[in-house]
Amino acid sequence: MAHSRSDPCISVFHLRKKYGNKTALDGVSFDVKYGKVFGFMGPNGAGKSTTIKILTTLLLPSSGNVKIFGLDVNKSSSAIRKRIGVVSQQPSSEANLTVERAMELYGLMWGIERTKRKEKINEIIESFDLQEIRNIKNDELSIGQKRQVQVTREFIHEMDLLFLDEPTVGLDPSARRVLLDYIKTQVKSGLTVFFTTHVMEEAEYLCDELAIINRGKIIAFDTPLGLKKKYGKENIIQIQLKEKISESILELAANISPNSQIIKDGENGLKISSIDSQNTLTKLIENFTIKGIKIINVSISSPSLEDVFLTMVK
């Protein structure tokens, strides 16, 4: 290869994409290292899908420079496609084929030799506990099972880079954890993963680095812990009351702590973001007690990755 593994696996510089007068990507830049899981987060319509389509050579950029494995996506799309795997959000399955036969067909499409194909399919079926559905046709599976097959079949072929676009949608908690752990083992073996999800716990569990995109621009880039330290300066106060949260209680809390973000957390709870959490909580307890508002439980916690994300994309 002409490039070194010390270079980025993915290099994006000043990437722009316009659809007519609409700008979907506006000067996006980031690098993805080999052997890492890179999380790409953002609200719907932020530019995630457009970015993935460009990186997987399905869409040409309007301007900017994008390289995968040191190869220009505009000039070397065929060579890049041979070395990547892609799991999109769109459902994809062979309705009239059994799970095992569909996987065989998928391996055949990638040109995998028969014996090796059989070995890999058996490994995947065992690793993801698909024995009970291996001889069931895809159109007889549940939505979650179809999604599981769609994601897991991608591991049949050899690849250096895998794009996973919200792969756990529809999976139950057990299947989700099995998939995330399997991805971790593959990354230890050298696989690079470009991962999108709306589930912040998944991002924190799996990703080495995260980029947050909003309205076509990268607004943050760091490790999950780095993002929380950098942008999560406010602690979270949670208060559970005996009575339901009324407008008067919300107004009272806002008057006590005017610089804090205060929202309802269920029917009886308040969730308050505050830089000075200890002092804020003391004042809230004092004033609620004076007003005869009974407190059942209180807690203070550091902001989660989801709290940071919601704060940044507002």
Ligand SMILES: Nc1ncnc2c1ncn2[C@@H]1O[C@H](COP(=O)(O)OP(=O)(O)OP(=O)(O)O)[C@@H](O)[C@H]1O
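All figures in this text were calculated on a predicted structure; none of them were measured in a lab. Residue numbers count along the first chain shown, from 1. Note that the rigid core is defined as the largest set of C-alphas that superpose within 1.5 Å between two forms. What changes on going to the form predicted together with the named molecule:
Comparing the forms between these two forms, the C-alpha position of N268 differs by 2 angstroms or more, with the core used for superposition. Fitting the two forms on the rigid core leaves the C-alpha of T223 displaced by under 2 angstroms between these two forms.
Domain rotation between these two forms, with the chain taken as two rigid parts and C-alpha atoms superposed, amounts to 17 degrees for the smaller part.
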The other form holds:
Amino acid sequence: MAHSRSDPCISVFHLRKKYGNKTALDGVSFDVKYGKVFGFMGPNGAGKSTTIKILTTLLLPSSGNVKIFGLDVNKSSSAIRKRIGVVSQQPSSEANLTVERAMELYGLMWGIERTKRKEKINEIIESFDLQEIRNIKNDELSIGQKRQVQVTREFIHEMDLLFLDEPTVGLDPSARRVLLDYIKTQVKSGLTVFFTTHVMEEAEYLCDELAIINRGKIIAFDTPLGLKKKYGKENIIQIQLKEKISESILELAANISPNSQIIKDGENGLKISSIDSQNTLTKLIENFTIKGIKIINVSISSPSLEDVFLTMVK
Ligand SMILES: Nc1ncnc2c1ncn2[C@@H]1O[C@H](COP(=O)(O)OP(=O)(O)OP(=O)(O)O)[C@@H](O)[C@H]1O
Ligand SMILES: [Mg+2]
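Moving on from the form predicted alone, kindly provide the form predicted together with the named molecule as a structure.
And the full complex, kicking off with our chain again.
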């Protein structure tokens, strides 16, 4: 049967990948619909880039079934590659070319005709505010500027699906926002995006659905709000102390609230997730006071996506 936009754009089933003895992906399954932004999050080494490499036909799976546009990645790599954009986590640039020339070359590689190429480059330079670096050589750019060029040049060609592996690393807050908003506009006109990030606010701002991967397995899959509702039942207690958090303070907090998850929050802060937050907080204050540990500030808040993430990958 012919593939249509109501079928999944990306379909991954029981995907496994081994590097020698090391299992990087351990039975990953998920679907991504057309016209959506799918966020893939997980700690370092979880398997995000490995997944992207397989989905973009750069790496063969060990087993499982991966379809992009209904096409098998093992059999139809060139047909898939023509219709996708990929920004890998690995930096890449042409050291001796100016930003504009490098974009020219990139457009040429994609076989884009001259007038269209010029038009697209101008649009990218304008949209991402790159006028000032237009005539600067790549190896004279800052790290963030290089990343900006590497990410933005991808928009030179037409595509149905874009893979972005931590595109915003090194970008300043305004460049970051411009990129996220540009992606949003593209998605409105039909683009599908597979996006990885370690920045939760970004994931929340951009993604329709999120998967959290840990040690090669997907441990959660939902909308950002759904994840918070499902896994964020606990409230977060934040306590700022006058002194630095020592091992003995952590131990004390763990004894007071054995069922809570306790993490350091900066040098002087503690973050405690607790179902029974009022009671836990009272006990903590009592015990800290007895021990002469001075509290500067306390607060209780509902969980952020970051808290959900930290709880899940613990
Ligand atoms: N070429 C390789 N050879 C051997 N092991 C590899 C290779 N590439 C990745 N791995 C291993 O596979 C696992 C998953 O790596 P991957 O790069 O997919 O993680 P990631 O989720 O992208 O992490 P990060 O957030 O740090 O980018 C890691 O344990 C890593 O050490
Ligand atoms: Mg990675």
